[in-house]
Amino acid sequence: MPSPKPRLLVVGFGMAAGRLLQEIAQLAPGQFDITVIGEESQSAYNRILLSPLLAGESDTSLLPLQSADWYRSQGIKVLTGDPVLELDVEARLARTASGSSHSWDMLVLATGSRAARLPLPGRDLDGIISLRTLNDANDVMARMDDARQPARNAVVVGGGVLGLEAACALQSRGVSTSVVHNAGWPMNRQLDSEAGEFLASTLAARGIRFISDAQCERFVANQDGQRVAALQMGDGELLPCDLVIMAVGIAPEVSLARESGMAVSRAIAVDGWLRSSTPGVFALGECCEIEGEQFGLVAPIYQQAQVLAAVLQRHAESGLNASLTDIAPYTRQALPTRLKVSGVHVFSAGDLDDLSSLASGASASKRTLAWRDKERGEYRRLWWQGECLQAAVMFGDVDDSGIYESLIERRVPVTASAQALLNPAGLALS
């Protein structure tokens, strides 16, 4: 009689879990008895498309990562809208909000993250939304399309990638939008100040007001005291709004892991093979951290899914004490950033944490080069150390950004003049 398949329980059903199931289906089809449990009512979908959905540039049919038929064909049991509330790691048992129980031989936590919210007075007023889920996006669209009281003035709190995508989407739908940001320029973690100025000017040309170095004081209620009517700034200015999008970052969802006694810092601590401190329990995606690194971009999470699929297969074949030394662990990536807004082209790549020291020109081995065309709205700046390109920021024309990305990732010496560095077609690689 054949031995039963190992029971694999996946808690959380976002993009990380969806990609992991796809990797397992390709690497080890039919090898596990898989159950995946999600808090949302939908199966895994592409959250990256939520902003285009708001802008009317996409539709819900494009969101799902896989069809219901695909999960059935893979023998994957899908449970949605019933979050896991308790883990018993000794008994290897998970209990959901509905009271159902699910056993595991191996457990994967893919619980993702929650949207962070500023702890301001009035933060619980109606109309203040964190654009994190499909339900959030549907809520925003319903408010814009409300025939009785449509949203006409919005404030986006946070000038990072998500906040700017949301602001452009709202403005394109006829909602007068302002962005308030606690730094000197938009996307300050990805762009230098000059690229940020180009981006702020582009936002202004679209009718979006950008308020830098903003200090938010409180949300002001309307006459009935229930719905947001304005955001009061530190200088006393009131920004009228009947809709607020909070885009101030994420907080890893680690409550289940912490309550179960797993090692948790800011996120669930795992090694390069995605193993938590509890044997047989793994974590990936936004809920985990590896050597202090946390994750919010798709590319590293998809790499983790590939690694974890191989790890799970090895354990299924050889037990939890099996050696993993021949399986390449997750390795840190210097990932590029692109703003996904129609008509706005922004690119940055490389180790941007060192930009200030590089820009200072402190030594001959550290150099920076910039080119700008204000009439055409184009800008690029390159930083390199020795002969190796270390970072690049581009605004406007980003068609050749892939060349810079490759140079930074490969860390190969670049033997080129300054003019050639700004015209990658003329680059000569050693």
Ligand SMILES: Cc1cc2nc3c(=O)[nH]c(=O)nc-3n(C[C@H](O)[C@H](O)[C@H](O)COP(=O)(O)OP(=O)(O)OC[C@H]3O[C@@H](n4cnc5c(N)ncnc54)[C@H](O)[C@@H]3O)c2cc1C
The other form holds:
Amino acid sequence: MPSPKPRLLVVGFGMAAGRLLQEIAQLAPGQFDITVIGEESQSAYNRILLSPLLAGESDTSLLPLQSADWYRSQGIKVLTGDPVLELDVEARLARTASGSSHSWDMLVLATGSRAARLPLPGRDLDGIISLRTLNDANDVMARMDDARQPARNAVVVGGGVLGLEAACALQSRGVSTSVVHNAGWPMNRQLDSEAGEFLASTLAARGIRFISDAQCERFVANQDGQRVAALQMGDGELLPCDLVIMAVGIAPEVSLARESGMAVSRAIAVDGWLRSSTPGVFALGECCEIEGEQFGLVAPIYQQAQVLAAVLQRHAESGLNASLTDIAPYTRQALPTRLKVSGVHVFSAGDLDDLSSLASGASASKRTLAWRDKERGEYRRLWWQGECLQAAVMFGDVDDSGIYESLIERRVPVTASAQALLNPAGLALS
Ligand SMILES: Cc1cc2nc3c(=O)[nH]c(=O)nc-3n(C[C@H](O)[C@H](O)[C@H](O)COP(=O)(O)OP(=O)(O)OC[C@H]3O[C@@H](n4cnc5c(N)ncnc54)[C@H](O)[C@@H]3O)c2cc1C
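Next, report the structure of the form predicted in complex with the ligand; the form predicted alone has already been given.
Up next: the whole complex, starting with the chain shown before.
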């Protein structure tokens, strides 16, 4: 009798899990008995497309990562709309909300994140929504399209990438939108203040009011006390709204891991091979952290999926004590940021953590160079340390972004003149 296949249970069915299943299908087809369990009612879909969906620039047919036929053809058992509520790591058993139990030889946690919410008075009023899931996006669209009482005034809390994408989408659909942000300029974690000014002007030209250094006080209810009617600011100003999008960050979903006694810091602690502190249990995606690094973009998560597929295959073949030293672990990447808003081109790459000291040239070894054309709405600034480009920010024309991204990533010395650096298309990138 052939020995039974190892049972692989994947909990959470978002982008990380979807990608992991694809990697396993390529690397080790038919080697596992796989079950994947998701809380959302859909199989894994492309969450990134929720912003374009809201803007009317994508449709739901483009969302699924794989078809139902693909899962069937791979022999993968799919359970959706049924969250796992409990793990018994001794018995290696997961129990779902519907009461079904699933055992594993290897368990992967891919439970992602929840949208964070500001703990303001009135936060539970109807009309206050976070944009994290397809259900959230459908809820927002239904409120905009409501024939009786369509949403007309929106406030987006948070002027980071997701908040700005949502604000532009709402405004483009005829909802008068304001953004309140607790820093001095939009996308302040990715942009310097000057790029932020260009971006704020573009938002204003689209009719979006951007309120910087904002303090939110409380949400005010309408007459029947159920629905949001305004956001009151710290200075007393009332921003009337019938829709609020909360875009103030994410919190890793770690409850199952924590309750099961796994090492959890801000997220589930795993090593470069995605191993948690519990043997046979792995985690990847936004629910995990590796040496303190957390994740909010898909590029590193896709790298993790590739590593984990190789790790799981090794364990399937040689047991949980098998050596992994010949499998390259996950390595940190410098990730560029782009805004997905039609007609607004923003790019940022490199280590911009300490923008203020970089911009002021606080350190002798750090230099900065900028070029701007206010009339054309174009701006770029570069920072480098020693001879290596360290960071780049672009607004307007971002055609050269790939060149800067490559120079930053490869950390090669750049000795070209300032002019050539700001117009790098002709640079030899050996
Ligand atoms: C609107 C929006 C736009 C984005 N745009 C970009 C972009 O342009 N570029 C980019 O790189 N990234 C973008 N992201 C981020 C990207 O989508 C995430 O980094 C990625 O989805 C994380 O994948 P994940 O699988 O870790 O988490 P998720 O995709 O969130 O999947 C986790 C899944 O686990 C489920 N789950 C949680 N607990 C349980 C449980 N107990 N039982 C069963 N299931 C459970 C959740 O319901 C969810 O379906 C965007 C995100 C959003 C919301």
